[in-house]
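Take a look at this single chain in structure tokens; it is the form predicted alone.
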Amino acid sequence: MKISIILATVALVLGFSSCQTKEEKTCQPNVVFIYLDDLGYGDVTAYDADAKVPTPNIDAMANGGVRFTNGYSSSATCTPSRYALLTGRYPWRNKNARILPGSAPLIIDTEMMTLPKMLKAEGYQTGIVGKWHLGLGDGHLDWNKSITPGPNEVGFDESYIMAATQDRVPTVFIDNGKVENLDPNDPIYVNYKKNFEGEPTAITNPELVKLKWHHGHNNSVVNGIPRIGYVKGGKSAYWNDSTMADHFLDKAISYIKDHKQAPFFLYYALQEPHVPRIPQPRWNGKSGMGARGDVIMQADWYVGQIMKTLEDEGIAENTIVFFSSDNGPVLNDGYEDEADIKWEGKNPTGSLRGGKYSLFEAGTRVPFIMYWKGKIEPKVSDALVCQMDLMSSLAKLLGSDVRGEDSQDILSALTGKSDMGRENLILEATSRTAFRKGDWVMIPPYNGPAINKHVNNELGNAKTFQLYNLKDDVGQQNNLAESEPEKLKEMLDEFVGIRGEYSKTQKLILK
């Protein structure tokens, strides 16, 4: 990689001219990606002044950086969004990119280019702390041995993770491919199809349950919390739900301090406000909005601690920080923690329709912020941007030739130098897809319920096409499919040209 390429790229795109040699830190800024789980567009006060939980640290980042009003995850659920973020590839191209059990094999091909691999090739140290949920192993996983392939085989030098989500077994920390604190005399076994003989569950032993399950979370009970899946043994390795988020924060801060002398990439994937929502004791009851509100306040504080660490270590001006969420919000997602009661009439989606699992806007339009102290001007941007585009955009910044299959170079939009982002974007929710172009969104017909009765979120399913102009109707209340047939055909043609498999649907509308 030629020094002149880096110099020209940085100077042209950022208007930044103090970088003289590749050896100077400013040529290769550190990158921190802070990823929350199930945080809604209306959960951050910088995005919605009526948000019911204060988020001062996230707001400070938003007000000091570029706050995107049209920032998207790639999917309305977690695994697909994370797949797209790290691979620069639409999740619907991989049939396995769906919500995974904790024992699923790795769904990223180890030969595939990834965001951390691209950064490693440019001299970066790469690390992940927190939620993974992209599968581990090759389908024949033994949790008592080295767990491979995993994050370390797809580009991360260091990894300290939980395998899937905190509501799924195994409830253990995995340190660079090994279950931490595992006693060899008490091996751990995991099964997602059947229970182990004699092991209690939330159904057989309800007296063990401290947090009552609502739907789908009635298998093994760990720390009084019923989980998805069955586990036997490994008790010395179990995490403490009330301290695990602090534990991940400590690991993230240590990573920053340990690698501050060289360019680093930290993917810090928090679990908040995903279920089960177990706030640390000091946050319990602080929000007045129940456990969901408490863990949002908690996560906001963690964001502040990361930003404080960058300042204290003297690297804030040489660190790009991205903030976003893997998908939209959900209130009751399996446990009776009163979120749906506390939030009644107080929508965490803001003015958007839908939520987690939904093809409507609230499923994938999420808080999205880029912050780079002293290098970019504060701005509110309406540019269409997607997390999937970080690979190609950061590659452009560093002078790398790497580009993701579906990842676009939108660096000028990310840095606030341009109001032009993507021209279009395919949105995904549980294998269903929709299409956004400009101010328009088109949702094809889908069978299935209009509402997920368990979580009470609209899914976007309808027997006919849906077409919305978001400029005039961000809440998607006025379906223009019948009154704007030419626009619908234009949207459908372009959608089919990218997505490919909707030719039958296209014929329906052309009749």
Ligand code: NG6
Given for the second form:
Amino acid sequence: MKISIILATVALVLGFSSCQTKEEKTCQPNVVFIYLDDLGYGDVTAYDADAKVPTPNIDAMANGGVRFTNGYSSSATCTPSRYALLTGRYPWRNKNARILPGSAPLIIDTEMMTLPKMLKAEGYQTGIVGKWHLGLGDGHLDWNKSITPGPNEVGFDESYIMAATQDRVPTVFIDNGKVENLDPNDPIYVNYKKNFEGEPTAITNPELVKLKWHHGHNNSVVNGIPRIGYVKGGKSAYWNDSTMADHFLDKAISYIKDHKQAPFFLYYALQEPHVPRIPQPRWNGKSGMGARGDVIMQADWYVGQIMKTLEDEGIAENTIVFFSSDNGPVLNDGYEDEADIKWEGKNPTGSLRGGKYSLFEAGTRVPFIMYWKGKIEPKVSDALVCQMDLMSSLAKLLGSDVRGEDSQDILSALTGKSDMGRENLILEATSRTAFRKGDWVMIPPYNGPAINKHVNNELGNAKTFQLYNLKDDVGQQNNLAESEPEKLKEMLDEFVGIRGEYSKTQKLILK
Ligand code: NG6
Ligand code: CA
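Now the other one: the form predicted together with the named molecule, given that the block above is the form predicted alone.
Zooming out: every chain and molecule, the one shown earlier first.
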């Protein structure tokens, strides 16, 4: 009795909620979700010993926590994956959950339950630092006024974000719904349909361009980098591409330090290695693998800094840290930064087929790690897990009744106690869907090119059904659709049962 009082007092004095002091609720650990952008399954040395860039800090998490070999984002692009992570709902249920322009309205219904709302209801402080890309405002946004609704209306107490991606305007930081450092005498305007009269673009003024565009990315030029979308004014608010990643790290670290007194959720959404890849100066040339390699090294160091902060603040044992990526890798995503040359002969997908935008495995199967110092046994787990499941699984851990529409409670798989994760998962890539169940994956027929010629990634489109047994064929080389008709039918029936509606093209093909 006395000891428990002493322990409780010590915990209180140290200022953190402890899993030992809560009787009713199991415990209230802090949660940090570290999300990279376009990092591939084969980009982390713990996942692929031949990865081209060393990732010692991510490896330390992987080796000290549960490293999932079948960990998925919901989608092969950013917006839908982030939608699923935060809402616990499949993104194909929302037709707006697709790659958004920087001017798109918020696509999460403010009435909806979300991961941060669930945590808030359990007494958590909630914050996001970094990439948002889920839309802002209600369709009539004035960037010079209060930017709402946004992260603060869907569950985050605090937000410090970029609106979309660093290749899209507006290239500004948004601090709790306000463009930071905006000069009222130079208001900012954004348009994705047409340019503002007299404003330069990468086409009209190529002399402004310091980083060449390869495809797309030839609208407004900010800091010598041609972007997607047009911007006018707001110059005092533009971020500096060479310091912004460090700046986001500083914000993330401050958030941890400022909120350690009560349980917190930090969603730290990094930009690496999404294009344009601009290493912070001290990483320039460090990897020997060009800008993509440099920013991967940089991001790995940031992961180490987050872990170090948790240690220094004495909260490592009371903090769950997740690490993952929003979609698979891409080398040439629109700028001439030589990533495709540097990676020639070595796939950032590891042994997986496809990549970003693809229905093949590398589109959605990503590095996925759960780390909880001293609380979970290190393990490599083959359980099928998806980022979308965080909401229901963490709700279970905290004793909350909240469950997301498609989010499953797979807590025991996440903590490594069980090898049973989800039974099945619908995979999505640019609004097309496929079905994973057990070791099998079925990709329905889709019209459209087999390869996106610009980025040189296979998309998964074929005129016929594809069926792969990933156990023997993780590289998806042997299509068993014809030789395993019963399995194909079983997969298709279950897929249709969950997916419901079909695209018109698919209906025609299936007839
Ligand atoms: C694409 C962009 C690509 C990237 C992607 C979004 C072109 C030609 N390509 O439309 O560069 O920005 O959108 O990436 O514009 S994501 O990771 O945020 O989904
Ligand atoms: Ca992405």
